[in-house]
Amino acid sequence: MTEYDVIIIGAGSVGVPTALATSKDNLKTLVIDTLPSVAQADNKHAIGGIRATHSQKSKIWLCQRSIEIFSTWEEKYGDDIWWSQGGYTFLAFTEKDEEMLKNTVKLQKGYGLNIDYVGPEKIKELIPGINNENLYGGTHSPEDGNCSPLLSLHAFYRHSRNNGAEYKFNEKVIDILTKNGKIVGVKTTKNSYKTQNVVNATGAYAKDIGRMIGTDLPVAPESHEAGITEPVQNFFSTMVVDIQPAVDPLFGDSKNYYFYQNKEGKIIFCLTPKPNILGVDRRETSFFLPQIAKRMIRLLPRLKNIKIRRTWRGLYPMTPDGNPILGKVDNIEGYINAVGMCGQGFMLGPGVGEIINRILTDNLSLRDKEIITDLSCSREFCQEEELK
């Protein structure tokens, strides 16, 4: 039976960057996934936004490192992953939202982020044609950006394999093997593998893997829908985030929504439903498109004649406070969580992968230790992130 230094369960937004980090550090790495190839679960449903402008310091730090990796990838490795540093713009249409965003900017600046609260005139420059009725202003963070989730994950996958990482697809983990409170291996539908370390990077199915070691992970998947338009000439580059809720008695209420224009000129958009839709149903609905189209056209009227190519539905693995769960657990030695990314696994993945590798190699910095404490499975989950 082959023995590995680490087995990663899940070949998605978190598992693949983790394999890249561990294999680069010469750890014998195996990644196991139930699907036929890399990035076939919710990575391919991600819209590609990447920001460090969170309100929780550990997420800020993790995403700052992710942005470094994404933004320098083509220069270092030669792969075009469609990185575009167009920034993020959060809009305020009420005094309450303006106050919240201004307070958040103070916190974010304290952690070294390049972000400012700007007035309506600057917003109109960033989003030409915006309906500025009742617009107070918003935040703009020019160093945030976007890139292709599929191109990125396949680039990470190729380089991790070049480093020696192995992948097993169409194979489901059915048990984590332990002895005297320590990990000794993994059993799948096809084989058994020896290891002393297992990383749970299974996204929406994290809870199922946690149960195998007697841990009840507070991760609950929710359905979110997204869509993409035909390509048109590029006229804005920022990710637009409208945080005001909407009441729609015909098609259903919603919370925030967000959209940007990619390198091909296609506009990619997503919406947060209200109430949240719990479960693992990935079937598209009939109400999402009229919900979000109405809101987007009201905000940016010039969108009204652009044709929509397709919509899709993916899963956000949510935690009670909107923050990930990272690190070891008390009851089993060798088990590590990298779960509960709350729909932000793509932007968090590279930073998370590196910190998981430093856990495995016992090379944690003081900042790493602070992040792991903040995001521990044993935390109280009482402080919800403002910009989750």
Given for the second form:
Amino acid sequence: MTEYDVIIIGAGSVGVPTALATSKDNLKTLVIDTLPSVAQADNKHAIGGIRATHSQKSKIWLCQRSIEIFSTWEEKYGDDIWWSQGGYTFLAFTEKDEEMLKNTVKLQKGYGLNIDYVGPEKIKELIPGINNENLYGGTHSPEDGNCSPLLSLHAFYRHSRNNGAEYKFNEKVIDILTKNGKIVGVKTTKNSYKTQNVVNATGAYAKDIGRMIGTDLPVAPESHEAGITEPVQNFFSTMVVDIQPAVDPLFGDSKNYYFYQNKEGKIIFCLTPKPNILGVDRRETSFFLPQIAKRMIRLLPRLKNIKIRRTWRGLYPMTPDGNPILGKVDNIEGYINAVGMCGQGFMLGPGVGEIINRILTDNLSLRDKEIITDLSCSREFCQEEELK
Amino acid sequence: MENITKHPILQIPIRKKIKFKFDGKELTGFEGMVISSALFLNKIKIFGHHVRDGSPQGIFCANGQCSQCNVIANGIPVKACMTPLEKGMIIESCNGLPNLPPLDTPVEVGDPEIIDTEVLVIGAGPAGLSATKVLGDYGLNVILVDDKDHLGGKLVLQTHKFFGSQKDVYAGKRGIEIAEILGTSVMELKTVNVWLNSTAVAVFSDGIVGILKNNIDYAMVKPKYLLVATGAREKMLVFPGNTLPGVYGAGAFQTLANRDLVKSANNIFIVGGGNVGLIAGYHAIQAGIEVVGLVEALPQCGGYKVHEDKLRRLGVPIYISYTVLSANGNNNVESITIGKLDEDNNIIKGSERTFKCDTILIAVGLNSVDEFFQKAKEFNMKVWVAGDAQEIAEASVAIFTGRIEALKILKEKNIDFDENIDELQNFADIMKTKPPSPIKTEFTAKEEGIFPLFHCNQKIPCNPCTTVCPQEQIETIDNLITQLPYFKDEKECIGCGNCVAVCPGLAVTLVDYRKDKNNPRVTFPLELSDKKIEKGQIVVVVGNEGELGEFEIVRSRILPEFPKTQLITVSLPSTIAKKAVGIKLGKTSYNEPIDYYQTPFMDDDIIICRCERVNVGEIRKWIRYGVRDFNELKALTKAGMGACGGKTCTPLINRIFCEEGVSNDQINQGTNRPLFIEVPMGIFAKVKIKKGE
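Could you give the coordinates for the form predicted in complex with its partner chain, as opposed to the form predicted alone above?
Up next: the whole complex, starting with the chain shown before.
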């Protein structure tokens, strides 16, 4: 039986770029997924925003690397993955939010991020037609952007296959085989495979895989809904993030929502419900459309005339502090976490993939070590990310 | 203007003329008619150009589903086939992507209503109406929604008489009349709320059905029981030129001609010899549109033989074992090329023929619109499905299955009723049986007295002739509805003509030898003229094998019960009296093929997903790469991710999988998501959408 250098469980936002990195480094790589093809769990539910402007330094570093990979992909490999460097704009409609955003900007600038707090005039330029009543201003980070999750993941997938990575679909991992505290293989519904290294990249299902090695991962999926419109001529390029909470007695309160216009001219939007909807339910609800339509039209009245084409629901694998869990664990040798991306697996994926590869190849830089310590599963999950 | 000003069956309403502008040019249309029909009236068939490749776009579904007909009306992108024309409207063609108008004044937003109901019936066609009738008769609270402005679904487009039995499904009446009867009976029900112009857009996991109400409002209906009677959609074919404006479904054609009274074409060619194609041909002729020909790929038409005979008698050439090779033309259909198929379905070289036509109707079968049913099942709702949404069949079957499924809801509620569901189901099954091959009719040798002759040559479920005879002298063999009728000859025929007038197949004649044995008088039905055809006029008498000669009318009458069917009597030599089946008002000539055959495109260049303009080659490339998951294919090519949500291309892509040697069980079917049609965002937030702000 062939022995794999690494088996990655999950062919999604994190697993596929990880396989891209390991296969490029000539590790014999196998990716296993329960679904019939690549990126069919929650990658395709992601709306496609990519930013480095987080408030947590490890995430900033990981996403800076991701942006490098996304933004140069077409140039390097030729696949159009619809990368567009449109920036991100977090809006402040209260003094409190203005202060919070200004503080994060300070911190982010400290990490060398290109971000500014700008006034309402600049915001109006960035988002033509915005209803600027009570608008204090917002952040603008022009180097952030967006990209098609569907096209990027498939491009990563094809290149990893060209590098020699193997994929098994329609196959569910049912056990991780260990011997004397070390991983020796993986058992699936169809087969068994030999390896000494397993990467858990199973998004919403991370906990189930963690259990196989006796680890209780603090990852709990939450359900968010999203939608897409018909295409119209592009009239804004930034990701708009409205962090105001809203009260909606009939259809449910929400924490925030965000949207952008993609390369094809379609507007893609997503809402964070309040309270969180825990669980793995991906079935569309009737409340989402009135909930989000009211919020988006209040903010940008001209959207009343754009036709909504489709809606869907996806899962955010949340951790208690809103930050991912990365790296090895103490009890089992050969097991590596790449979980708890909190809905940012797509933007974190390429950066995470490379660092996982450096863990496997024992090639960690000082910064890598800092990231892994930061995001280790044995950390105290107390310092909450401001811009989840 | 290209409007239909006379029609043998349809009433021509008085419509108010209004002015509007299209791309700066002042035009005239009728108030309230949809924009697409108003443009067709003005011979405009290209509504815009696709953003991907600049290809001309026009009418395709005429049913609000596909967004191919997008135009800009008063600054706002809308579907031309769903948006009523208004006086002074400024319409522009949609070239590339529309601009979202910068209407930036803050607007009030509000909450859509959540409405509880006992039963929600989606679709007011034959199935939905007959179901609602049963539910309303038993006092259930019902909301009946339909996306059109009329009750009756596709019945309102059907000018021909229906098959089946008189008692159960109004056989012998025209679709439009059945719609009226069913519709009126439903409107009288006290516990039924009818919402017209209201499209169901999604069934959600919380048991709520989203309804785009009156085309401008959003209502969220929470039913205890859901009955899906959403009918069918037309299948498409893959051939070069298949997306040219002028290629569309037979249903779209019927909408233009029979609903909007638009002479949408001058000469059409029909692809598909099932009932839909045959009937569309007949409707075209009634609307004064020439039918250049019809191709059927099988060695025999799939539709009822009597429908086929009607067309043949009117001189329409039917090309059996032929298929469409290409639609030709630069911006519009200018001609069609057909070719003959051999036993292995390959084109026989040299059999290609090209005919001039401006429209090609695709009538190659229907698929159930069952998305809502599937979703509701997935979400564990109490749901039933009837009509074509359950299984593709005739409208008469839909009337039955609607009734059956409504009774099942009563049963679920423990309400007693007299009808026996099993019996009804048996009858529905009989009505659904595929008709056997036609047989050669044999006629009585009798040459005296007066009696009806049945040119009915196929065992189809139909028997209105047996119930209209005042002498009770017509029966089917063994009294079975699927058997052929015969004249019992126990009592005298009184020559009333009821059987001639009622026959949906126009396949009964009355032969009268009483006055002159050698020149009997033969009575035929005629439904091709809006004017009464009078005695003394010359008509062409036709048999099923061709024209039999010109003869003078000796009598003409209209029975009050059958106002749109004229009974025309001519004296014929006894040698042809029994062969004669129908009459027409003039001779018809066959269209000769033109000497033109466009070099076909490469197969790979043919468009398969009209919304996103994805071609066959791209699909093949990924199938060959190993893609077996529809969702993956969608992600890669965008096929099925356009405005229509894969309604048209999904079955076509399945066929390409098949051609590539991938069997059905190897393919993962794609996920269906809301919305069923695109809806402006403002509707969900109760924003009053005003055009021309």
